[in-house]
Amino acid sequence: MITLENIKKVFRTKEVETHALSGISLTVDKGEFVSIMGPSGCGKSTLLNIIGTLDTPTEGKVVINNSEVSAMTDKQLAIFRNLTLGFIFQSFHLIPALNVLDNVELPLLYRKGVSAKENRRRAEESLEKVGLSHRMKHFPTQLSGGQCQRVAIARALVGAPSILLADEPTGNLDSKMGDEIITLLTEINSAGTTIVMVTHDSRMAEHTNRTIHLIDGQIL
């Protein structure tokens, strides 16, 4: 499902050269739930962003679903990302001016050939999966942190992605809400979605099939 070959990422300024990733090679199989752990600044989020095509490696090859994404143009990447990947972030990234249903429906607006009625049906169905169909007309400011993250998960799922990428999805939540979110992610994984999750919480990592530890941009 995901193959990384000798991935290197170097950030350069006039004075400093920072090696965020130093030769990462990694394979994630279809249906796996993988967590990535390591100290702050070790390259976890950089690695996830490269898997998610939000960033490009300085060197190396990225293959997802048998497509070499590291060789795609920006336009090709945007289409691939929208059809294949779902994203969940620590800070939710919901749009305050849109209600819950409109937030979830947003990724579908960039797809061609689907009617507005079908988009709305899919968004409602996605909210039902995360247990928030009764909050469709509410706005993000009217929800708890755990509910906002559920909306973000519904938005990530609405396009039926084969891969879900989660960056500290429980980082802004208390332990009870965090447990609810990790349980929901486990259920999503059991239904067949491949998940790669960055987390600093070993308790959350225990729910995954495999944990990858990063230290100084390398797999330990």
Contents of the next structure:
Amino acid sequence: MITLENIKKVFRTKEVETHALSGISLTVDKGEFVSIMGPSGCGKSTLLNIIGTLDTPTEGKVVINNSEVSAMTDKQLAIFRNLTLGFIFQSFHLIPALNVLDNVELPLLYRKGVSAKENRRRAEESLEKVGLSHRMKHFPTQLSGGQCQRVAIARALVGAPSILLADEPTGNLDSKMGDEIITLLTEINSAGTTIVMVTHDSRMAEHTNRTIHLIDGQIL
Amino acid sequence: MLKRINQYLQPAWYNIRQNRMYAFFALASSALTFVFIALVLQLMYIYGSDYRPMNNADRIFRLESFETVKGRYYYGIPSAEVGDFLEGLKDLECVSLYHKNMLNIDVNGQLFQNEAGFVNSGFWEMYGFDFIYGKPFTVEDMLNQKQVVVVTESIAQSFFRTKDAVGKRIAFQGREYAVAGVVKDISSFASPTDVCAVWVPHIFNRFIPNRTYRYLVDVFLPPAMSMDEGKAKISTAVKHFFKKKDIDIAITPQKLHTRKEVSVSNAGGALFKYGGATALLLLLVIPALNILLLNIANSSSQAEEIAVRRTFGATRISAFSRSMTENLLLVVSGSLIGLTLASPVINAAQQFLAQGTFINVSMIPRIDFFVILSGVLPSIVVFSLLSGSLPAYLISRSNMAQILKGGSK
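Having looked at the form predicted alone, could you now put up the form predicted together with its partner chain?
Below is the whole assembly, all chains and molecules, this chain first.
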């Protein structure tokens, strides 16, 4: 499902060259729930961004669902992200001007051939799955952190992606809310969605099938 | 599609409300810019096109002053000799007489001081005034000694509190006149020498008997007549008229210029064209650069949202469009405000400058629809692109991963 071959990422400024990833190769199978752990600055988020096509590697090959993503154009990548990937961020990144339902519906707006009514139905269904159907008309600023993350999960799931990428999804939440979110992610994984999650918290990593440890841009 | 537009408009409106100072500056500077842009474009239109009432100006010659071979000047044609002078021009399409003077006009016992033009019926055939009510006075009216006048719409409004003043009565120089027609206000830029509040048949001109006053004669060439032929006829007629009085006029066809040529030359000729274009360019570029710099400084408020959109499937082009929406909302609204204010602003300025004088005509009575359609609207598009496209481009190309690394709820 996800294959990384010798991925290197170097950040360059005029004076400094930082090797964030130094030859990472890994495979994530369909339906797996993989966590990536490691100290700050070890390259976890960079790796996740490269898998999510939000960033490009300096060297190496990324193959997702048998497609090599580095060969794709901007438009192809946009479609690919829309259809295949779902993203959850530590800071939720909801659009404050839009209400919960509109936030969740966002990925569907970039799909063609689906009616507005159907989009709305799917967004409502997705919110129901995360238990927030009673907060549809609320705005992000009116929700708690846990609720915001649930909305973010609903937004990530609404397009039925085969892969969910979560960057410290419990990082901004207290332990109770963190537990709720990890339980929700486990349920989503049980339904067949592949999940790659970056976390600092070993307690959260325990819920996953496999943990990859990164140190200084390399797999331990 | 509607949903997508709404999804663009809502966050744009939210960001505008969040950044009120920026929004105010963008709105105000766009409005101010388009007050001036609309005025420059309207002025260029007035001078550079067949602007009414000067729509025939490229075939009209005004015979105003005549230089003798000895370098002496004669201004106009003495009133008593006008008939004789016109005899020499009778082959030509249309000839109008023109004499302007200040009158005390009595409207229901209230006195208004205004400039009046004494003209013949040919004046209305030659110049393309827009009659909004009534009609001009005709040859028959003049033969029948009908005491009628034509007024401008703003004068009708100020005299009678209504623009439909046909049949209403005014008095001056001991006679009472009925309003026969009301014309749209004309721009004093279009025909500065012709701007009057009231036009009166020249047969009622009571300034004439003392012979001090002289008429200007306008000649309109027939469509079939070549300019060379027309000029030759005019110069021959002028020479012949003065020769009878033993005066040698140094007129040649080459020295004759149409009213259009004179108007363009008075406005600066080629310099006016290039100056106008340069002014327009500067008016577009300088405020656009200001807004552009503000946009770049303000782009962080959009960056996160746009990165999120791209993460979930927006292409760079749609990210660019989303980013442009905010700028478009502000710039287009500001521009439309400026366009609406252009004419009132210039007329208010004119009123202020003309305090204590008798000037009551508009420099620019309105911004013409043609100018709006062919000049102002394209300028709004150019202005929006100039001020918004670079920041939108930069945002659409920015590194999503880096933007989404930080961020907040």
